[in-house]
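Heads up, the chain below is alone and in the form predicted alone; it's given as structure tokens.
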Amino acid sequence: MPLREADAIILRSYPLKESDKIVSFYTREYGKLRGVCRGARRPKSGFGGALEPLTHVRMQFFERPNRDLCTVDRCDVVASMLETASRDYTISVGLSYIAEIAEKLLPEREVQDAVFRLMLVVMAALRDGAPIWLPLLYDQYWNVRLAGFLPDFSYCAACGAALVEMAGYHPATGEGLMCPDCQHPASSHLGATSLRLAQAMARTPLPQLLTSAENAREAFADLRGLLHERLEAHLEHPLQSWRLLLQA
């Protein structure tokens, strides 16, 4: 039963027995795993806000062979999102939703360090003091882009004209963005800001994209409504932090 040790971000935790906590949680080295934490849920324990949801750890445990839940031994904090998420109530769902995304979307034990990363890059950012809205958007791009469902933002998926002004996109049928003149009677648009939002998500790092961004609320809620959409029919499932965030 080694001692394995790794810096990992805090998915979910929920409680075990009296006094236990179980933990979700995603490494860098082995993936995402659940442990029990013991005595987690004690006024004294030495885990303390540590198991905080997004709260960025150097943690050790151990493993046992065919266990689903390893033993955490010890968390120590090395960037918490607590007084962040004090800050007001939208950047509190909008968290939750964060760890939402890649609580489902994650599979146990695979390794994607470009998923810690994004993770980090993220959480950075509203450490910082930046709104919600653009990093939680960065966030659903490069997951869909990363789970190898994102559309193509730059070509009509019928025939392969350039999307410039708007694009169409009807989420019944699961096809890619269509240019005006090929799209379903019945689709949902995507404006041409968002449009040249997303094509420079893929090339732009975070912290650039906020310097040029204003508004990122209303301006984009079109992408952010069509990313969502994309990761609940991959999921088949609903984001549960998705209803109160519409309503923050």
The other form holds:
Amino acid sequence: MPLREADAIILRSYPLKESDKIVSFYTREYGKLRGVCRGARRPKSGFGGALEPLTHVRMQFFERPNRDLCTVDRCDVVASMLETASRDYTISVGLSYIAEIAEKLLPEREVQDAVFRLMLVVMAALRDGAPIWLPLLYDQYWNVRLAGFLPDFSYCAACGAALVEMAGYHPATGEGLMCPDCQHPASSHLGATSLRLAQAMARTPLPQLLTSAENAREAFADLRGLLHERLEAHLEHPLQSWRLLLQA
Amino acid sequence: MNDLAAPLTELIDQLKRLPGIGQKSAQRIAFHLLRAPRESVQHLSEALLALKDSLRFCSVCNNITDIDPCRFCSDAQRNPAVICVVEEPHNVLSIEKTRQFDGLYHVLHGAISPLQGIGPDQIRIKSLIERLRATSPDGQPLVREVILATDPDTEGEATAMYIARLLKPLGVKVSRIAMGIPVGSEIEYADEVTMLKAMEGRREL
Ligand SMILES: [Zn+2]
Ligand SMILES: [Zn+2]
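Next up, the form predicted in complex with its partner chain, please; the one we just looked at was the form predicted alone.
Below, the chain from earlier opens the complete complex, with every other chain and molecule after it.
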């Protein structure tokens, strides 16, 4: 029964029995795991707020042979999102969406340092007071990209022309973005502002992108929708928090 | 397990489904009931059925009750100007234990949980807003303060944020209990002193 120590981000927790919790967490060293935290729902448990979604923690746990669940022994907060989530309702729903993407998209026990770093960057921006919408978009973009199903935002998938003013795409077909000449009749559209942002996200760190964050909720609604569709098409399951995010 | 008579096995299986009851406790209870006089077992079974048959939700505050409106809502000694909002009926008990709160309650029966797809419409927020619209004969609002005592975790906090945002335009004072209760735990487990401090230290939103 080896004791392991890891840098981890809490993705989700569920109540278990009287006073325990099951927690799903993403470790830098071992990938995504699930574990039992005994007594975690009691006030004097020692876990405190460490098991809330998106808390960055230093974690100690035991893995047992042939068991899916490990036993979490200790969990120390490195950085919490609770205060950020308490800023307003919209941020808290946005954070749930970010946690849900990771929880559903990441395969168990697969190490992907880039995803781990992505989450740290997104959360740091939000803790620094950034409004939710641009970091959320950045999180969607890089998750889709790292999972390998990002469309080309620069050139038409049919004729190769540069995409500038507008691009069409058809969620059902799963084909790439197309220029106005090639697109299907019933296409959804991505405007010039979103195209530019998507192109910039490939090479610009999040803190620099934040300067264009103004009005990001409305300005990039089309891009957010497209990335969400890609995620759901890949997952083959709806992301529960999306509906609440639209209303938040 | 097959060494036991079938009715005993069945009872033990049923008891084991209860929270906090394992195989050993279930056996102990089952053998205790076996030895107990028939009337006392009958009282127990009647009490269990009465629980299901006679209890319902209060039409005002959604608390579990056998009379409608419930004892809190129909108690003239209590202060109708303050409403304390909680997630679950058993949270009312935790706040009553402090003996300091004399207002009324509103039970949401859950919390907003985006990860579970539970939105504002799935818990009892609408009826809270309706209660706040009530006015006295001279047109003054009856409710002056709403205390949000949802759990101090992400879901409880999201629920509090959402309600606070809804109530702001109504001009009622909205406060949130202090985080004297450790974050991530549940109000159900808070002792009286902690709960009292949380209520006293509430901050206006
Ligand atoms: Zn084209
Ligand atoms: Zn009532």
